[in-house]
Each structure stands twice: as structure tokens, then as C-alpha cells.
Amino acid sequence: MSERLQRWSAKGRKIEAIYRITLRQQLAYKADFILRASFLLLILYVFIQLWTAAYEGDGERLIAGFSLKQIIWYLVFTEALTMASPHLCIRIEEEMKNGDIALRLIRPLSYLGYHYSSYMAEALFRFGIHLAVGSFIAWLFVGPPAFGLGWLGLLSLSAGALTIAFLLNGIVALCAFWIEETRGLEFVLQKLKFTVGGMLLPIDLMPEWLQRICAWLPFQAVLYIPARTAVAYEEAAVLQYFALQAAWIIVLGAGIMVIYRKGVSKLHVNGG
């Protein structure tokens, strides 16, 4: 076996233990599970009556191309992919306070790295469980969902829309060597998504010019488009949204870098 690969390996095998880990610990809070489950229920039911009263119970009727048991399933999707993503920002804001980002510094795995294999190890394990918890009351509700295809589209897109959530979290958390406190900007970050990327309503039924402000924005790569792929799948969009990701993912991937060596930079100085 060659030195490169030998190395990439090696890499596997720490990526593999940090997503062990990270279900272990998932596993061991079971009561924060339910009361998130309970919280979702909770939701998702004040969401199916709104929407019913909006569709005045009609379920042929068709507002911007949706029905209303497609935009009940859109909730469901874009609340699980919104419930899935770990508070980023607490945990980095943390380890520069009590000093533990000198610890992760000097483990053999990029800090980045070790950050984004442990919030997907958590994300895909809370998307999964909350999937299953919103599709149950949602079934219970408007029906068993009949997407063909498009569940195929949310999967795969769920992957990438997941990866732009960590990429938007760890810039705003990378904040923290400069101003310590970000939770003020992952409320605001937060805000975006619910409103700008989709998560209350389709981006569809806002006002032609937010449309097109939504357009220019990552948030609707997180949300928007993974649900809408699920509920009204279409094959020549797909891979107009995969090439969107891709493009975000560079783009922010670059941005996310740039931030975490001159604040890695700055931490070396004031250290020494």
C-alpha cells in the first residue's frame, strides 16, 4: 500500500471513530430526544391547522402549485433538515473560553475537520429520527406521501444542504476568536434560514421580488430546495440544485478557510 494511501486510511479511521463517538453520545441523552420529538409534534400540529384553514379544507385546491398535503410534507422536511443541525456556535464559542481549542489544535485532525465529521455524525442522526417523527403526524393528518422520485432528490440533496448549514454555522461560530460571543449572530443566522430560506413557506409563495433576493442567498440551498425536490420532484431542476451546492460549497468552504487561519493567526499571537 503506497505512503498516500496509507494516509487516507488513516484519515477513515479517525473520521469513522469521531462519528462512533458522536452517535454514543447521541444515544445517552434520550430525554433531550423526546422533548425535541414532543416540541416537533407540537409544531408540525399547529402548522397542519394553519394550512388547513388557509386551504379552507380543500385538499384538490392548489395554492402557487402546491396542495396542501404537499405543503404539509414540505414542513416536515425542512423542520427535520432545520431540527437537525447542532448548535455549532455554543461549542466553538466554548472552547475558546475555557481554553479547549488548544487542545483540538494539536490532535492529529484538522480542527475543521474533526467540527464537520462530528456535526454530520449528529445531523444525519437527528434528520433521520426527526424525519421519522414529523412523517408520522403528518401521515396521520393529509396521507402517505406519494413522491416517487422525489424522496430520492431529498436524500441526496439533504447531504449538501446539510453541508452549507455547517459551512454557514462554522462562519459565524469562527467569529468567536475575534468577538467571543456569537450567539447574537447565530439568532440572526437562524432568522434567515426560517424566513429567507424557506422554512415557514415555500419561496414560492413570497412576492417576486424577494424571490429573486432569495435567489442570490445560500439559505435557500439549506432548506428550499431540498424539501421542494421532495414534494414537486423535477429531474432537469435537480441537477440545476446539485450544481447550486456544489457552488456554495466552494464558495463558502473558501470563505470558512480564509476566517479560520487568520483567526488561528490572531490566537497564536495573543498566546504568545
Second form
Amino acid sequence: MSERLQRWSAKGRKIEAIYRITLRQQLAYKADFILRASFLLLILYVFIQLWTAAYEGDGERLIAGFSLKQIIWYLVFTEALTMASPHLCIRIEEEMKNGDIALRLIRPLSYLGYHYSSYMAEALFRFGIHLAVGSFIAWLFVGPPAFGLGWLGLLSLSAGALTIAFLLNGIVALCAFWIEETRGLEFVLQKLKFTVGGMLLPIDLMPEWLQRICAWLPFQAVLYIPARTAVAYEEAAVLQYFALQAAWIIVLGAGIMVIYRKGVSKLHVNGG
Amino acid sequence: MLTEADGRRTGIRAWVVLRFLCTIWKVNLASSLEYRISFLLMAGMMFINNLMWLFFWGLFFHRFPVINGWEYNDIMMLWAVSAGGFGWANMLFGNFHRIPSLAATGQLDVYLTQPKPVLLHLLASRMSVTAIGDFAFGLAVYAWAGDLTIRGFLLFALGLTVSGSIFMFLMIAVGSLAFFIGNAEGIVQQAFNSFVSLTTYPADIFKGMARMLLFTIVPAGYISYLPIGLLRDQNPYFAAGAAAVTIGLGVLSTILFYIGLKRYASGNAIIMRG
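Next block, the form predicted together with the partner chain, ref. the form predicted alone:
Next comes the full complex, and the chain you just saw is listed first.
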């Protein structure tokens, strides 16, 4: 029993160390952060103008259940989640190309576990920063958010959303075991999140045939579900969303494990 | 007064520069085609990227058929001129947004030691493969949604010329700041991304001060209003303004580059051009 406890405690310390290192790395690139944040401000400003034109400046009007204010805050949340995701594909692809993966594999850390911890540390940090920046501009143009329990829904569903984002990115990134360039696949994945993930347009506003397709895809669990919950909280729906995220985490988690095991068994690192 | 001999000399010089450019473009294309699969993947990826944006706009206009006078067809033409213009500029003069990194790494030496116009040589020395996808996308969307008469084609070609030139000249001007403020790669890249983003949204969603900025300091409006001002309404004031801004930016960027170049100090790096 105590041996098991020790093992878990050692694992916890490793994860904590990865979080600490990742955060330090992030804090070292302040200029990069300011530039990203300024880009987010610009994009959100453009969206505010676009949606204000679509609503013809009528803040009271409801379209598919969304007011202008809800739409703008929805976009703040989807953008903050999108910009939170680190470029996992670039990292894993580089590790494969320059042989660094050999060093990762001999360390007393699970390869996927290491990347997941590092990904989540960076993503949570970035999410916080982008949420603050996005909130500033949305507050300025459409007023303060009064979402009550929606905030709790957003924060709790975001952890699952970022985990699913990691799994999707990880599956694409691990294709580097077989193909040299994974950027093209990452690109397609990103575009799927943009569109059928509901990043630019809430799924409720899409044609019905597309809504039916989106319901069967994991992308909505990454962006649409947490953002929709934040701006229009419904207790019954939240429980369903948790179940949906859990199901996707199990399916994609199993998928990534299979791909990793198959890939690592055929890995050859030359030189050193 | 220009004598006949001067005129002939200028003509010969222009012909030599043109032949030089054609040779560079030929070599750039040959080098891109060396890795055919990668070439097709990169260009195809950009084509799909743009197509996904049109898909988003299709969904948006399905819900809101008219936005401040803009319809889906106008957005399609906006993407055709914006992506197409960006595409040709980046295909033929692919270094236009890389001046800060070339200056910072001392890679300008190679252009300074050769008897060719420095700026032109530098710009044409790189061909962006993804930009070929952008250009092809512009043409495909024009073929799909544009006015396929001779007049329509000429207007579209003019729109492409204006948008590509504004992209290029603006980035040369901003990139030349690197000569004055040092390492400006991050800022220039961000300015570039922001400018490109602004050119892909309908100009008419912006009002007041924002709209004024789009047609002055950040001249993205001269690209994003092309589908309405040039292709749909053929507004002579807009056309004249766009032409004046394009020429003005061309002159300004060239002057800024050559003034900045005087401040350039070689990194003394020995570099082979691939």
C-alpha cells in the first residue's frame, strides 16, 4: 500500500516539475505574449464589428437563441481556447527529426504523460491570459458578462476541452512515426475546429444538416460546448456535455495509445 | 532633356532587368518543382485553407444574406482578389515580408555584391510555394463567381494588381523599419498577419474612425473594398484612390528601403544561396 502511495507521490512530483518548467519557459517570452494578445484584440474587434453589422446594431435581438452580447462573449471563449493550444505537432515532429525522442524515451517519464502535462500547463496558462485580454475588449464593447453558473461550466468543461484538443493534436502529431511532415494534417485539423468545431460560428446558427454532422464529431467538445455553456448555462445540458467529453476522452485516449505503441515499436534513431 | 540615345539605353536596361527577373523566376519554379509532392501538398493546403474560409462565409451568409450591402458573391470576390493578389506577389517577389530576417542574419550581403538592382533582386529571389495555392484559388474563385466578360476579367486583373502591390509595398515599408529599430521580425510578422486578416473582411462592417484608418494609415480598405468599389460599382473615385495609394506606397517603400540600406552593417557571414 505504502509502496503504491510512494509511486503515486513520485508521479505527482514529476508532473509538478513539468508544470513548473513549462510555466517558466512561458514567462521567458513576454514579447511573444504581448504580440499574440494584440492579435487577439484585433481579431475580436473585427468580429465585434461583423456581428454588430449582422445584428444591425440591435443588442436585444435574439438569433437562434443568442443575443449579440452572448455571441461576442462566445467568441471570446472559443478564441481563448483556440489560442491556448500549443503547437504539439511541431514539437513532436522536431523530436522525431532530430532524434531528441531517444532522450525522452529513456527518461523515467511516460512519453505521452510528459507531453500531456507540458501541454496542459502551457494551455491553461495561455487560456487564462487570452481570456483576460478577450474579456477586456468584449466588456468594453458589449458590457460585462452576467453568466452566473456559466463561468463554472466554462472552467470545468475547459479542462476536458483542452484534454480532447491534446488527444486530437497528439494523434496527428504521432503520425510523424510514419510520415515526415505532419503540418498538413495539423492544418486540416485546425480548420475542422474553426468550422465544424464552432469556433467562428456557434453550431446553433448552422444549417440543420450540418448540425447533425457536428453532433457526431469530437470538435464541438473542444470549443462549442464550453463556450455555449458559458453564455447559456443549462444544468441538464452540462451533465450531458460532461458525459460526451468523457466518452471522447476514452475513445481518443485509446486511439492515441494504440498509435503510440505501434509507432514506437518501429522507431529507429540513428546516431546520437 | 532625354535624348534618343538615353531613351535607347533605358530601354535596353529595362529589357536586361526583365530577362534577369524571368531567369530568376524560372530557377525558383524549377527548384520548387524539385520536390513535387511537397510542392503539391503545400499549394493544395493553402487552397483548402482558403476554401474553408469560404465555407465559413457560406454558413454566415446562409444565416445573414446581406451584411451592410455585401452578399456572399462579394465575399467570394474579396477572397479572389485578396488571396490572388497576395499569391502573385508572394510567388514572384516572395521575400517581400522577409526583409527584417534577411537584414538581421546578414543575408543582404549577397545582393549588395552583385550588379543588379538590390531591392528587385532581393524580392524576386524567393518563390513561396504556398502562394501558388493562393493564386490558383483566386483564379478558381473568379472562374466560379466572377464576371467572365473581357471587361470583368480586366477589372479582376486590375484588382489583383492593386491588392498584390499594396501587400508587397506595405510590407517592404514596414520591413525596412528593421534597419532603424534593429530586430523587428516579431513585430513585422504580427503586422503582416494583422494586415492580411483585415483584408479578408468586408470593408463596410467598419464605421467611423476604424473605417478612416482602413483607408489611411492601414490601407487594408483599398483591398477589402475592391469587390464593391472596383468590381461591382466601378467607382472612379475609389479606383483613383486605390491607384494613388498603390503608387505612393511603391515610391515610399523604395525610398525607405534604400535609406535604411545605408545603415545596414554586414554580419560578415559566408552564405551559399540554395
